[in-house]
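Single chain ahead, by itself, as structure tokens, in the form predicted on its own.
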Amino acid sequence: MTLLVTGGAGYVGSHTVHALLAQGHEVVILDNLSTGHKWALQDCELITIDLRDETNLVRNLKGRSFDGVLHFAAKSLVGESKNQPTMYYQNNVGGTTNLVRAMQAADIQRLVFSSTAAIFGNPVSDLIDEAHPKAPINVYGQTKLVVEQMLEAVTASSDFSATCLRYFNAAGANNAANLGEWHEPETHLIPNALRAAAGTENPLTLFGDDYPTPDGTCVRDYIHVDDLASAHVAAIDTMMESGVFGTYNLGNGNGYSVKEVIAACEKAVGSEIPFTIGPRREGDPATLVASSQKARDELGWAPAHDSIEEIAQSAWNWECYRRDTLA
């Protein structure tokens, strides 16, 4: 297959495209490089465009043939989204937007959605499926569940079809390819603790230890970057198939506490990792662990890195290349 990839020099974007280049399919980046990098573009094509612009991306796709997208382009800070609302809702709403018209208008019938957990809010049950009730806290939870209503509709009405994964908590690298996760500002746990294991950050603030929760901290479903690549390859084999619209949770079915995520950090480190206790974050609920059933059920898909250890020891290897190579 001929895939586009928007998003693609991102975290969860380029082991997509590694995933997909290892099977063999042909991969068209689409970026425009604010928070991705250009060392995670494996040799692809790259079609440097701001999904705002829709002119340019209506242009850009025209009279190219490609059998799907896989959608990853998006900004995705909570606390970020909160102060600016208007920009999220502009770029994560009306980005995707403009890529389902100008894929129309290209005549590209099938894409991958980049989802999260965070359409489901605070969890009423211990395992979140995909017919939870969805009540988003945030304003990026917001966005990506009106993206999710919009491909609904246009599904519906056309012969477009979509499928939304919903990812709970990525984490770890592909040491093998040299791609990890760098965000700046970082807001994850796992990448944050390492970082302070090595001294190039400030000590890590835990926020909040007065949770419903065993220890008090929260307590999430983490899910190997790696694992996620693999559900977006098969949920594209699978459109090719069949489905006009599907959604699907993607995560483990485990939950960590983030003390025993910094307990595995410092396992991967072979050293303790100071921390001091902040306040709560508005807008973080205690628990969100998934049930991923109904992908393996459909998709034939499972994840295959399900230790909390072992996503820690690849997230700690990458940041040594990290610190090492690229910084």
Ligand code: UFG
Given for the second form:
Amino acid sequence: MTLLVTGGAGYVGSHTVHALLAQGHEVVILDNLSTGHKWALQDCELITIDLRDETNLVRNLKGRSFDGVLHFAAKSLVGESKNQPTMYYQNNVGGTTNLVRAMQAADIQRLVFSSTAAIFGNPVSDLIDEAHPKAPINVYGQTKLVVEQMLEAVTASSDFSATCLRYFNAAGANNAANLGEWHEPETHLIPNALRAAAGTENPLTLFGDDYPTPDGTCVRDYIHVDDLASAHVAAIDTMMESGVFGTYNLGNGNGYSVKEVIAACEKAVGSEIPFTIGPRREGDPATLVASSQKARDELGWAPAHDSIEEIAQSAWNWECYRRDTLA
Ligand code: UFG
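Next block: the form predicted in complex with this ligand, after the form predicted on its own:
Full assembly next; the chain just shown is listed first.
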């Protein structure tokens, strides 16, 4: 297949490009390199445009024959989304609207969309399946939910197909490909813990130990980024045969507390990671764990790296490489 990958220079996008190339697909990356990285670009053509520029987008897609688009490009920081809501709506909702319009103008009919567990808000059940109520508690989650709703409406009114993949906590790295996570500012637990392990310049704060969980810290479902990548490959393969509108939750179905994740990071690093207990972070539900049964049944997908130790080890190997080679 020939596939367009927006946000292919970003964290999940670059790992998916790697997986697609390994499967023999031809890939073109579309990225404005605002948060993506040049070092993450692989052996494929790059189109450097911004999704907010509809005219340029239409011009660039017209006449090209893509079998589908995998759409990662987005703003994705929960805290930032609270302070800059219009920027989030403009990029995530406006940018995706432009992309769909440009795809329709170029007769490209298949889209795999990066969605998120943030569309669910506070869970009302232990395992979150696709039918769980959608009640986002932050602007980031709102923008992703609005896009899902738009895509459902577009598929109902045309030949367009869309698959929404809702990631739980993306983590880990592909060490063989020298790909991994690098956000500035970094807000995620595992990279923050590993940066704290590397020195006192980056102290780790644990946000709240008074949650209604076994050890009082928040429980999350950490999924290896290569497993997210393989889910995208499975999704686009499945769409070649069937598909109008589909949604899939992607996690391992195992919850780990913040303290358990720090312990896994300590094991990877081989030393204690100092941290202080701070207040709760606004907008953090106590527990978020996925049921991914639907993805297993319908996409034939299963995570291959579901141990938190393996995830932490790959993230630590990446952190050492990043610091020594790229930083
Ligand atoms: N945490 C800390 N200290 C830190 C960073 C995080 O204690 O320095 C805690 C958080 O409070 C939370 C847990 O570690 O309890 C995980 O936090 P992350 O920031 O790593 O991940 P989130 O669960 O907040 O975010 C993830 C995705 C978001 C998505 C969200 C849905 O990264 O894109 O799940 O709730 F929106």
